Structure formats: C-alpha cells, structure tokens
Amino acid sequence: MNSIGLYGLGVMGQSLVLNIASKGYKIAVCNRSKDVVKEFKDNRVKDLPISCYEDIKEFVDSLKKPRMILIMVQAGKAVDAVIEQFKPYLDEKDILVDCGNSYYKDTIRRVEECKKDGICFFGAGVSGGEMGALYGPSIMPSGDKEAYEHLKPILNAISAKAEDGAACCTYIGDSGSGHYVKMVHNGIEYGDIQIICEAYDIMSRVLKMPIDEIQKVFDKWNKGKLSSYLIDITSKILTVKDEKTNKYLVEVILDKAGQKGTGKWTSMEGLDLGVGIPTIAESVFARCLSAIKDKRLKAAALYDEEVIMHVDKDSLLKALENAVYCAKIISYAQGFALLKEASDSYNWDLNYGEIAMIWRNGCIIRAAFLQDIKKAYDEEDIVDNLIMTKHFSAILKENIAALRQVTIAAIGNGVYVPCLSSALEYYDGYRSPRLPANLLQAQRDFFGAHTYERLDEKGSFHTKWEEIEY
C-alpha cells in the first residue's frame, strides 16, 4: 500500500512526487492524461518507490487509510472537477490536499462541501517553484487540526529546512488560512520584486551605471542586511550574456511583465478588509502599466520632456541600499498587517512569528531579516504593525532619510518608482497625527449627508452647509 497519492503531473506535481519518493515514502501518482503518466513512468520513476496509475479507482484503492491525496492542478474549476472524480471512491476521514494557488474563498467553500461527505479537505500554500517542489518548498497547510497529524510527518520531511534545521512547514490554521497566507506571501513577493527593479532602474537611468557595475552592487548587497533569494538571483541574472547580440541578456528582454493574479487578490483583500497595503498594490499596478508597452511608446514620443536633476553618485548609491531596506520593511509590514486583520476577521488565530519562520527557506521571499520579524513578535506582546516594534522602528528612524533622498532623486529625474515612493508615503501617513480626512468628512456630509464625528464631542453630526432652494 502507498503512503500518499498525488494527482496532477505537471511540472510542479512531478517535482513534488520525486521529492516525496526521495524521502522514502511510497507514493501513487495519477493524471488526467494517460500519456503523461506513461511518459513520467518511462523517464523519471527509475528505482524510486513510485506507483503509476491511469485509473482513478485503482489509484485511490492503492492508498493506506486514511487516504491522503495531494492535488496539483490549475486553480479554479479543475480543482472542483478532481474533487468530484474522487468522491465516489473515498471514505470518511480521507484527506484531500489542494497544493495549488487556489483562491482562499474557494478553499473555504470546498472545506464545507467535503465535510458533508466526511472528507477532510486541506488548502496548502506551496512556495518555491519547480526547484522548491523538488528539493524542499515552504508549505502552508490549513484544515482540520486533528487530520493534520496524518499529513505532518510527510509535509515536514519534504519541506525546505532553515539553517537551524527547522522544517519550513507549520500548521497555519482552519479552513482557507493556508491559501490566504500563501496569497499574502505572493503579494509581498510582488512588492519585493518591484522594489528591486526600481533600484536597478535608478542605477541604470539616474546614475548611468553599466550592467556589470550594477551587478556588483547587488552582489555586495546580498552579503549584508539585504541578503535574500531575490537579491541573489538578481545578481546572477545580471551576469548572463545573450548569445545572439553579446549584450547582457536583461538588456534584450522586453519590459512587459506578466502576472497570475495572486498579487491582485492580495490588493483586493486589502480593500475588502480596509487595510492599507499601497506598496503591494502599486507593484500590481506597475505590472499593469508595463503590459501596455505600445501605448507607453506613443506617450514617450508625445511627452519627450528631458528631466534632469543632478545627483551625487556616491551619496545616492550609499543611500539606495538603505532605501531598499526601508521599503522592504514597510512592504512586509503591510503584508503582516493584512494577515492580522484577516486573522481577527476570520477567527484564524494566525501565528505571525511562525509564518515568518517557514518563509526562511524554500520560498521566493526568503530573506535574512525574517528572523528579525520572528524576534519582534516574540519580544512584544501586541504588534499592530511591524514598523511600530522596537527593532524596526529604530531601523526606520536611522534610515528613512535615505528613502527620501532616493525617492526625490528618482522623481527629480522622471524615473517611475511606485513602490519606493508609496512605501515612503505609507510611513509618512502612518506616523501623521492629523490627516486631511477632516475635510474629506465635511465634503461627504455636504454632498451626501453622510455625517461626521467631532474632536470635542462623541456622536455623529450633520451640518446644513448651505441653503437649498427648491
């Protein structure tokens, strides 16, 4: 009998199967296309404890009870179709685990639907791409806590390991919380990537640095406080030459970014819960703007304004590292603030320090300073926002001037820096004792009688702002 099954032999699915089998677990695999099963069996199984099935019933019957089946198919209707395929062959307390990038509300719905048949449905965020799936991803499982005990040994075994040997996998919470945390992870990832790209653009367009010089800066950053997977791969990307042109490959890649929707979901969730996450949202809008390349070329021809503000290269380059660090802290703070509001709203009781810990390896946003986030949550009883903690507030106080300097230099030279500037604006807004929302409330009351609150008296008030003639 097989210990676990996996349905869906796409790139991620195949990598995860090989990971599980390499840890000594007997695993059954199945796929909608029989040709894919045959090809996988002929080319990748070798001597590993992997059993391949073309028939769903035979696949399910090969599993120990309670059966545990990982689903690795495209998010959306495909997940629902697979669940319906399995239901006739499953027993009570069998476990289905959706390891794709599903929308958390779909996961919540599927949990309730499967519960009616006695089936335990899990939503597990899995981060790390193909290589992570093969060698160890960060895993964010959520569902019935008692049923999780069956999954825990396998998920811990196949997950990435931090430097201290801890598994980058922990029980997140009930229902769709695992996919929610993965969604926010991806939102933070969007912001992180855009911040790095803006730093690259400033070095290229404001400081006129050649690619090899920019590469050395990123390589240096990766050895210090900005040490992270994304800084590391950026440094490596900037060493690669294009065989056709002998230019650096990054110089011949079209400046038109794609996206799969998780950043958009995160931004929408911020709006739904009333949590300001402007840096994450701006990173999504930056991709949207990049996508209209043809329109941008027309605008460039129309608005051929030359914007030049002279800067000191050494001073700005030194400030840039600190500016990126500040923006990164503020972006992560927004993501964790969203997690807090979601935990309170959906009664998930999320453990923010543990979430930071499982992002230390395997996932895309792994970075050295995640350990500092865990420490901040350990040292302070209540954390409303990471920028208010002792550790991170000290960093921001010391370095926020660098973020101002860099943002001013970029804007002064006409360079688009939505994430660096929005991070600064978020900081300034969050620390402002008074915002112009008093005028905003007066405006709303004027045109819509929406009422307003006063500083000196409790309650809701309405003013007849002008005489209306009928």
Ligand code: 6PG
Second form
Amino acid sequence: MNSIGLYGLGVMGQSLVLNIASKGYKIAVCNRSKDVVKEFKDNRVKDLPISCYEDIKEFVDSLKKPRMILIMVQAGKAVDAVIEQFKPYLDEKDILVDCGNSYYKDTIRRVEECKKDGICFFGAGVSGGEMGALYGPSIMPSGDKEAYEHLKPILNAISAKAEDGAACCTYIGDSGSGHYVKMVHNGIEYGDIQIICEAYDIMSRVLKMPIDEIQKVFDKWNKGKLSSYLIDITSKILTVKDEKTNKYLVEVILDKAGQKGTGKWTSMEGLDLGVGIPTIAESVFARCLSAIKDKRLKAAALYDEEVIMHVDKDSLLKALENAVYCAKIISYAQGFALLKEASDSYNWDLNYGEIAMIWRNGCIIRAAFLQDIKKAYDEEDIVDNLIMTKHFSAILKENIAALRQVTIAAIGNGVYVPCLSSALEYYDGYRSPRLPANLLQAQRDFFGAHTYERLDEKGSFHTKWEEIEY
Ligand code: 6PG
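Having seen the form predicted alone, I'd like the form predicted in complex with this ligand now, please.
Let's see the whole complex now, leading with the same chain.
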C-alpha cells in the first residue's frame, strides 16, 4: 500500500512527488490528463517508490487508511471539481490536503462541506516554487489537529530545513489559517519584489548606472543585512544576456507585470479588517499600473516634463541599502500586523515567531532577517507592531533618514517609488501624535451628521455647523 497520494502533476505537483519519494515514502500519483501521468512515469519516476495511476478509484484504493491525498491543482474551481471527483471513493477520516494557493475563505467552506461526508479537508500553504517543492518548501499546514498528526512526519521530512536544522513547517492553526498565512507571505513577497525593483529603478534612472554596476550592488547587498533569496536571484538575473540582442535580458523584457491574486487578496484583507498595509497594497497597484503599458506610453508623450534634482551618487548609493532595509522592515511590520488582527478576529491564536521561523528557508521571502523577527517576538510579551519593538525601532531610528533621502531623490527625479514612499509614509503616519482626522470628522459631521468625539470630554457630539434655510 502507498503511504500517501498526490493528485495534480503540474510543475509543483511533480516536484513535490519526487521530494516525497526521495524521502523513502511510497507515493501514488494521478492526474486529470492521462498523457501527463504517462509522461511522468516514463521520464521522472526512475527507481523511486512512485506508483502512477490513470484511474481515480485504483489510485484511491492503493492508499493506506486513513488515506492522505495531496491536491496540487490550480486554486479555484479546479479544487472543488477534484473534491467532487474523489468523494465517491473516500471513507470517513480520509484526508484531502489542498497544497495550492487557495483563498482561505474557500478552504473554510470546503472543510465544512467535506465534514458532511466525514472527509477531512485540510489546507496547507506551500511556498518555494518548483525548486522549493523539489528540495524542500516552507509548509504552512492548518486544519484538524488529528489529521495533522498523520501528516506531520511526511510534511516535516519534505520541508526545507533552516540553518539550525529546524523543519520549515509548523502547525498554523484552525481551518483556513495556513492558506491565510501563505496569502500574507505572498503579500509580503509582492512588497519585497517591488521594493527591490524600485531600488533597481533608482540606480538605473536616477543614478544612470549600467546593469553590470547595478548587479554588483545587489551582489554586495546579498552578503549583508539584506541577504535573501529575492536579492540573490535579482543579482543572478542581472548577469544574464539575451542571445538575440546581446543586451542584458532584463533590458528586453516587457515591463508589464502579471499577478495571480494573492497580493490582491492580502490587500483586500487589510481593507476588510481595517489594518493599514499600504506598502503591500501599493505593490499590487504598481503591478496594475505596469500592466497598462499602452496607456503609459501615451501619458509619457503627453507629460514629457523633465524632472531633475541633483543627487550625490556615493551618498545616495550608500543610503539606498539602508532605505531598502527600512522599507522592508516596515512592510513586514504591516504584514505581521495583519496576521495579528486576523488571529484576533478569527480566533486562530497564531504564533508569529514560529511563522517567521518557518519562512527562514524554502519559501520565496526566505532570509536571515526572519530570525530577527522571531527574536523581536521572543523579547517582548505583546507586539502590536514590529516597528515598536526594541530591536526594530533601534534600526529604524538609525536608518530612517536614508529612506527619506532616497524617497526625496526618487520623487525629485520623477521616478515612481510607491513602496519606498508608502513605507516612509506609514512610518510618519504611525508615529504622528496628531493627524488631520479632526478636520475629517468635522467634515463628516458637517455634511452627514456622523458625529465626532472630543479630546477633552467623552461622548459623541454633533454640531449645527451652519444655519440651514429651508
Ligand atoms: C511561493 C510563490 C508562489 C507563486 C506566487 C506568484 O510562495 O512559492 O508565492 O506561490 O510563485 O503566487 O504569484 P504572482 O503570480 O501573483 O506573482
């Protein structure tokens, strides 16, 4: 009998299967298209303990009970279709594990629907792309605790290991929380990516540095406090030449960004829960703006204003590393603030330090920096916002001037830096003892009698701001 099954032999699915089999687990695989099963069997199975099935029933019957089936299909309707397809063959207590980037509300719904048939639906966020899936992803499992005990040994075995050997996998919490945490991971990923792109743009358009010089900067950053997977791949990307034009490949790639929705969902959650996550949201809007290339070209012709502010190259370049560091801290602080609000609102009791620990390796935002986040949570009993912790406030106090200098230089030269600037704005807003919301409340009360509170007296007040003549 096979220990586990996996349905969905896309790029991620195939890699996960090879990972599981390489750890010695007997695994059964199946896929909607039979050709893919055949091709996988012919080319990738080799002498690994993998059994390939074209028939769903045979696939299910080959599994030890309670059956554990990982589903690795595109998020959305495909997941519901797969569940329906399996239902007739499953027994009570069998476990379906959705490893895709599913929307957490869908996961919660599916858990309830499957419960009616006695089936355990379990959500697990998996990060790390193809290579992560193959050699060890970061895994964010959530759902029924008993089911997790069955899954735990395999998930731990296949997950990435941090430098100290710890598995980058931990039980996140109740139904939906694993996909939620993965969604926020992706929101933070969007922010990180955009911040890096803005730093590249500043070097390119403000400092007029050629690609090979920019590459050296990223390479250097990767050896310091910004050391991370995303900085590392950026430095690698900037070495690759295009065979056709002999230019750097990045220079011939169309500047229109794609997105699959997880950044948007994170931003929507910020709005739903009333948590300000402007840096993450701006990274989504930056992709939206990039996508309207034709319109941008027309606007560029219409508004050909030359904006030039003189900058000192050495000073700006030195500030840039610290500016990126500050923006990164502020962006992560927003992501973790969202996790806190979600944990309180949905009763998940999330362990933020543990979440940071399982992001240290395997996932797209992996970085040594995550260890500092864990430390910040360990050092303080209650953390409302990471920028208020001893560790990160000391860093921000020392380096925020760099973020200000860089943002001013970019804006002064007409370069679009929504994430760097929104991180600075968030910092300035968060530390403002008084905001102009007093006037805002007065306006709301003026036109809609929405009432306001006072600084000097409790209660709700309304003023007749002007005499109305009927
Ligand atoms: C990961 C990635 C992965 C995927 C992104 C890409 O953690 O492994 O986040 O899930 O590559 O979702 O998302 P976009 O297509 O929206 O950039």
